[in-house]
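Below sits a lone chain in structure tokens, taken as the form predicted on its own.
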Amino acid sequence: MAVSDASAPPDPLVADLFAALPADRIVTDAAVVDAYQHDEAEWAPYGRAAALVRPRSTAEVAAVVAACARYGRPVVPRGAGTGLSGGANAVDGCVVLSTERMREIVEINADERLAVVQPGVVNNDLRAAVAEHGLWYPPDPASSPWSTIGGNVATNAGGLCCVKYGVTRDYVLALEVVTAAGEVVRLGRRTAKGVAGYDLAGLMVGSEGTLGVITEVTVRLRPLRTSPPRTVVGFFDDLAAAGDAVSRVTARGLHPAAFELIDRFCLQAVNKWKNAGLPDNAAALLLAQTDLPEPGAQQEAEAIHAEFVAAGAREAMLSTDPVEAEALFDARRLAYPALEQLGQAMLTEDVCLPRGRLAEMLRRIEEIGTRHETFIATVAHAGDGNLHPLMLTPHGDEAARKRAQAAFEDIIDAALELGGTVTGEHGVGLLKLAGMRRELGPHVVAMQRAVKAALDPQGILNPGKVVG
């Protein structure tokens, strides 16, 4: 069954794609194409694609983009579809270009501490592969078991370890990219240093497919961590006290390798879904983990514990049990899918605050939820101020949906008022367009649009996203 009406004339672009690529790369069956027309962003609009293409090589990607350029038709790049901003959503008449079948790990170079991968390689698969060489790829978004490196690069994904080790951009050395004209270029370098010209590879990171289609990524690696981590756990009777604990740890100059917040609603959802037996009677749980070599790990863990107590933790403890610690961090990773199991629509926020304003922002979120009569659960990469308030509404309840969307915008405004940003790691996509304009102002938005126009003069690469 074709996506377009059977009585409509054949689409010449689709005909050209069948002429240029093996037939098994192209899908026009509506039942299949429909599943690729949006990511996981609740209520983000999307259109109807003319076709889905799943190439296996850079040459095939270039052929797709070149064909779209000839017809002036949009091409929407897509990874695993785990995004939460609408950045991979189709527009009418586009070709959805999924890189999910480009899964080759091309090279792992232990001497240079780098790896070269195609964009469809799953994050956790890369981490497992380089670990066999005594190496480590730090960026670890909560979706790491499913999300792909290409999508991580496109959104500049973060994760639990980023508070100490940085985000995806910090690990991208070089990129192979198909331009809006269908040409293949290489950006960046393999060397430890290099300042030749503008940093175009850095520009591509976080551009969400609006400036080029990434077909190969060279990433920096670190030595595999060998010291067993020490974990500090704190239970707090209100979110603001947990935020104060984060501020205290930061102000003291401590630098945990992971520093996460989970509220009671998320813990209860994980318990219900996985029968995990996690403590869920406190307002919030803080998890901090140090990976320093001993005796530094013990000293840092004790200092973090002291700040939890000073902030008013109901209970705080040090743990050296790796199984117990991993169960708690698994609860953080499972929070989003656990809330999905409740069977409600979920709108996900992604604001990032100066860490000293975290307590105030958590108070604001609670007030916003009350004012808009909206259920808001919260998880956070607390150590870098990146909050993920999750707004849940019953399916089909239009009034609740409107209240949740109003809460969403109020959270953005509160974050900006407190000196924050509208997105820490999920990207702008469609959901944060208005917020980004408020954050950057007209002159900076105009500069960004000028870059887009220079690299994509026809406006065919993921149109309507990031800069609108």
The other form holds:
There are 2 protein chains.
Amino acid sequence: MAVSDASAPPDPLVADLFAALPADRIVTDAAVVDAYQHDEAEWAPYGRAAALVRPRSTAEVAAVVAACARYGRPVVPRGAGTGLSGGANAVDGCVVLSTERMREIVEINADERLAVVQPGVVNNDLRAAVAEHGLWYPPDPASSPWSTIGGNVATNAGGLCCVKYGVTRDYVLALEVVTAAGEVVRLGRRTAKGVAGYDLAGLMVGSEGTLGVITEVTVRLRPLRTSPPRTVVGFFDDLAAAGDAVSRVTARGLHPAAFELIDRFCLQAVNKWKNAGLPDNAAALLLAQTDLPEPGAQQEAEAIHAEFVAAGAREAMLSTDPVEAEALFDARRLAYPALEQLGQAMLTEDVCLPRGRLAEMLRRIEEIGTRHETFIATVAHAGDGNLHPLMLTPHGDEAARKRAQAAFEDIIDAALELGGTVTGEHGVGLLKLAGMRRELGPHVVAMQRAVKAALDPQGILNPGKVVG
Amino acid sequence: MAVSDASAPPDPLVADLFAALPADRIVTDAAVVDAYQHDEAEWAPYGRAAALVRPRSTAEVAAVVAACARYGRPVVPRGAGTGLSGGANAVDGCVVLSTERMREIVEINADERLAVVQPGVVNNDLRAAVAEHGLWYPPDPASSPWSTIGGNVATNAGGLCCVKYGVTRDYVLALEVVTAAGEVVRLGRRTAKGVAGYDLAGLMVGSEGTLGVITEVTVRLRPLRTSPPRTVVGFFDDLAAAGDAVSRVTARGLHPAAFELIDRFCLQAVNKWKNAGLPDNAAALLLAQTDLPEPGAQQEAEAIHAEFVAAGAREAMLSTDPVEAEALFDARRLAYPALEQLGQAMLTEDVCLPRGRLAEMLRRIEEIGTRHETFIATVAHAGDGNLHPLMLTPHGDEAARKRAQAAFEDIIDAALELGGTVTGEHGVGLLKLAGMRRELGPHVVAMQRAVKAALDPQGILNPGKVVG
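Please move on to the form predicted in complex with a further copy of the same chain, as the form predicted on its own is already shown.
Every component of the complex follows; first up is the chain already shown.
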């Protein structure tokens, strides 16, 4: 559908945008705009944007938001659009603000162990740039080759190494933000610590663009890890044993730098796609990686191995070959695209459980899949208790879609019943709105809405997300 | 001055409190109440409370806040009152709510690595209790023998080991909070990760009781450290060289678990008080502690030692004797009480600088002390860039007090000029209100106030603190 409909009256907001910004920043051509109207969430609704803007500077972002504020019109910020919850989905009449042209790495400071970047810098690009200075930016969502730091901050992205090194929130020192009124403010600090006023930078992290538009991010860095990681692999014949292994490793005080679970269906999909030759008749594969300096890594790897055996692993081994270890972690990273190769619609879950409830949750997911006749493959950041059950259905099969969506809600309810949360790292967006309300209850939802109303009284910043 | 003045009309709020709570929870005796009307901040103003309440349960806290809300009267929560910014100071007609009787450790869960405590649990008591389960609660403010977890959360307390292990904020998973309306809500989660809605638990951390009254805290724990720490000591003839040593250690990617600076005046005070025999003719002593498993600790200690030497230390050594090392860290812990022995009023600063500006800031503090004819002794969490210049003046000397207060503000301005923050870990309270406004600017202060108004529309929760 054409965005710039010739028969429609001219949009005064779009006219203001053209007056305020160089023309190449603004797109109203439907064919282009259409691709920017949603993220990768399956079946999340989205509306029709009035325009797409691709500003190059904070001042341009401020001009866009100020124009939207004048007309009380929505602005929907987006990074790379790799989100899985609908957090970047357009609403009718909005301006979609893409940060893709704000890609400058402003500063890398080894003495202070920090970097300052524009929001459109791609996660992997930042990681590569700071590595040249002997530094490391840990948050590593699976989308890191494409997703942007701004989007990572807006969703508080996680990843493989957060089991030991924390999530995006733990690395955000300061933010430059354009407020709902179009003002540019700086939140947070460049110092290691600070408690001057409420933690508004922290509040912005994970707020999905509903409280302000992020125009610059100052991140904390760590020294680059130098010792090669050691990998421990365990194959388990049943999910309960795998869950038990995770609990045992945690309870023993071991601290792997990555601790992943891949179920049989994911292994089979990777084998099918990449001819990977992974043993795919086990119920689950556990992968743990330890990154202590030697001999600590060896000791920790042996301790993890012992717990895998004690939990009843069919087979467990230490990989001393970094190539082999990397291949196994590739299987983890490839699980999602491998399932996509099956050519079906894929709905992604993101519940997070207390680690001790992992086995029970895996059992319930199997039961839910059976009950709703839905194929569910699961990968998990096992050490965090964060599960990604992936529901696959044939495209266009409406009955299958409804069954998958019913399974999705049942998984949420099971997670809540077991003391978990509806979203570990993907965010609320649109898909988890109902689940979040069930999790938080009416008083906390009211507090969330009060905060939203305080910082965005007109409700123009990414309306409908997080607080609904 | 008597709080329960016989000639005054009866206070209906106090009457309501007696109707709602067992009588032993409520104190109106001026002699008792007086001691609860302020924290340990020097020269921070405080008012006259209508009553002190010491509830034993969340329900009792909710009843107190609900009563205050009915009358639109202030409630000022406090833990142990060890704060140094006036954050727990009473305002006229308020109810002071002490959590000292809410001391239950509700749960210690080794499998999930978390503990659930009432807010009045003393920091060291929690640390001791979890240690019996092989677990560790890192945040270790100097007040840890007395200060409470509730107070630590309300101020986002730091300590010695946050240079490696983070501050209180990094350990708070969930909070139970009584809102300004007297409702009990649960914020945050028990899982390792979670992004369901705005991070209101994080917003509460450091908000000094101005957004809600904390009634329960769920903290993340780490495995107890088992290897004995190694200590590196360096004596420096000038502060610039000591500052340079700190920058060098950080830039080299070393990660000590404590990294402290003690200046000559603090060393002299400890020697005088404890006859400690510390070499006190150096300008500064640097203490670094490394806690890696061996041989990592030895390697890291040697690398730190090399940087101390390269920076021009007069003398630098590795301490292999844990008793000796502990004695040196005792000197750090004793600096504050040793200075108190001098029998003077002591105003405590808490600025935090980018690490690379530490030497310049130390130079400016000396210059400010000279200019204002004020004796300033300094201890610092050097690795964090967090300085505690301590201004001492004779009691009752009004001119000296004014000079010290002028020095206090000048130190703030110097820290801001060098890219620092007005408070690293003590909080805004009352003493840093003006400095915080200078740091944040009017737009961010307005955002802070909007958040405060959203969650406390009547302005009854610890009024006058943080946002003024």
